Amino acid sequence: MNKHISVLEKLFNKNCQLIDGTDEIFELDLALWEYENLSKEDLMARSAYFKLIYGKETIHYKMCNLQNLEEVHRESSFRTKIFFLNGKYSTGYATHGLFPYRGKFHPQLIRAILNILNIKRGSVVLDPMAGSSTVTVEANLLGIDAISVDVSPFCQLIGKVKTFSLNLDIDILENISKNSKQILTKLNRAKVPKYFNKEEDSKKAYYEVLLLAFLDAVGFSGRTSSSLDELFPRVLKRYITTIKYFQYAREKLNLKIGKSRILQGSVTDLPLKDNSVDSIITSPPYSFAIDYLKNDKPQLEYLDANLNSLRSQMIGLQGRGIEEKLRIYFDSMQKSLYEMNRVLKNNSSLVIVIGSNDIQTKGIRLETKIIEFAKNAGFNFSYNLIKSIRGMQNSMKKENVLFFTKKD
């Protein structure tokens, strides 16, 4: 019998070791793409899927291990703790875990895409349907500037907190968070919290961290029998511990955080100039699988958002019956792709992550339509990476990562 050589030995230099658990086909594909596109130095500094490069630990691997998720989730349920520990290198690091937004991007995937596209510092990355701003957080971690745009004021708040928390002064945050009971009383007074004095207003971004922790506890309370009085101190402690450990990792590894802009707006009418961004990475809302307004209703009502107005703007939530919903969805996506083409520089990359639920769409494949619309809007289609989905298997088994380039 001939000597067997493992797949990993065939794909990678024996001196390059993948992070444990990197075993799905799409992960190996992305790791190979990184390996082929990055220099040895960049593999050390930027890679998403590598643990060791010539015996030295990568920055991503070090950062994830410095964050002490065991301590962060000490008071979490067993299920939550296992989820984040299992996602230590893929979803649970930096500030991604601050709010458990449904249907969010897979952070490690975004890191790999930024590497594959060869996005460097000095570039500007846009996510025009940003949700919880995973793209912006991941770009900022690599020192890249990024812009998030979303119609939801709640998503805007999540994005502001997650990106601001990458580079804040932990001493200030800990100081204003000392009396959780008093904070809870203030936040419970009105739907939209008012800052009570000039000192607090000057630290608005820090108080928004507390606000997001409060809204996290509000959602958690609605799903359990626990009261806000019980939940808020625990959630706030988790937020502060998460941020504190990331700040420690940032300083230890000397990470240079990119700048972010978190905007409220629509992908069909972007508040940006022509040819102003270097790349776009985005994912249309999975509204055929998730009703985002219903999911975020307690938080949006607290922020005094107009739910009817939001429903009329959110892609995939308009119309009655699947035929009308699909017609409006496709019309919105066509407009969106022309807008993305307008703001993107020539010869720059667009990546769209999209999944289809054949039952809910009556067999229509959304990715096929998106490719058609993108070509009509002035993009060249180059590649479709198929990615399995963890956690949504009942409604969607895989996603398509579609790579395009804007025509010159």
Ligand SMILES: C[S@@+](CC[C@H](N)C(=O)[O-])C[C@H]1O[C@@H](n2cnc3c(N)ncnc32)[C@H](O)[C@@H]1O
Contents of the next structure:
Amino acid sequence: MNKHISVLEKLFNKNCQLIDGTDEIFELDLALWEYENLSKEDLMARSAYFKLIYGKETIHYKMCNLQNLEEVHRESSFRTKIFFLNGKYSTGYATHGLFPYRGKFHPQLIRAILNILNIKRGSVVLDPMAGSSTVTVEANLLGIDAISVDVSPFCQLIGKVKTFSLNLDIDILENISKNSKQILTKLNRAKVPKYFNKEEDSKKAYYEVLLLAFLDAVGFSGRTSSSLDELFPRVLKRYITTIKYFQYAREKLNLKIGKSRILQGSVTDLPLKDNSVDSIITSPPYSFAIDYLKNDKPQLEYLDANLNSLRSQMIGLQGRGIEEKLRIYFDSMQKSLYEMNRVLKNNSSLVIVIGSNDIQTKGIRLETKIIEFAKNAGFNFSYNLIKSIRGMQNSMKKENVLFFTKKD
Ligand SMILES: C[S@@+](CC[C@H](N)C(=O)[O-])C[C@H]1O[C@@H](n2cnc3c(N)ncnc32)[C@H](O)[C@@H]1O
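Now that you have shown the form predicted alone, what about the form predicted in complex with the ligand?
Now the complete complex, all chains and molecules, led by this one.
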């Protein structure tokens, strides 16, 4: 038998090792892209898929290990615990685990994309359909400034908490969280923003952490038989432990966190100037696969959001019957691409992650449509990276990571 050389040995120096769990082809592709694109120092400081670079542990690997997810999820259900431990290097680190938003990006994928696009400190990255602000958190972790825009006020709250928690004073947070029973009574009784009094107002961002934990518990109690009294203290404790361990990791590794702006607005009419951002990474609703309004209804109602007005602005939620729904969806996506082109600087990159569920779209591939709309809006299409989706329950098996550049 001939001596066999493994794929990994062929691709990487033998002293450069991939992070545990990097076993899908698209991940290998991204790791190779990072390896070819980044200097040795940058691979150490910011790569997403490497455990060792020339024998030394990378910052990403160290950061994830310092976060002690076993401790954070000591009181979580077995399923939740396994989910987060399995995603230790891909989804569960930093503040990404604070609210498990449906349809959220894999943070590790976003980190790799930021590396591939060569986005450096001093640049501004935008996600105009930000959801839980995965892009902004990931950019901030690399010291890059970022802007999130989402039409949902609940997404705005999630984004504010996840980014604020990257760089807060843990003593203040622990102090105001001491009496969870009293907090629960207050939050249960009054709606935001009436909840904040003068003294609390100066620490508003800290109280928003408690508020998100409360709304997380509200959602949780709606899906299980457990009461809010039982769930809130547990969820709050998980939030505080998560943030505490991340703060520990941040200090130990001397991470410089970038700035963030978390805005409420629509991708079809962005509250931003022409040619003002250096890169866009985003993921629109996949036609009408998820009803974000229905999903987040208890939280949006608590926040006093106008659900009818939101429904009329949310992409994918308008129209009746598949044909009309699709027509309106495509119309909004074309508008969104023109708007993304307007705010992006010339020659800069746009990355769109999208999957297609053929049954819902009558066989029309969303990625084909997005490429067509992006070209109409003034982008050059450069690459489609196919990403598999794990999980037996998913009828969608693949997502497309589409890379574009804005024409001069
Ligand atoms: C696929 S999710 C994004 C998830 C996100 N990538 C994350 O990591 O959490 C799509 C998001 O688009 C938002 N959205 C829908 N219509 C919008 C609009 N007109 N303007 C801005 N955001 C919108 C939804 O609220 C939802 O959060």
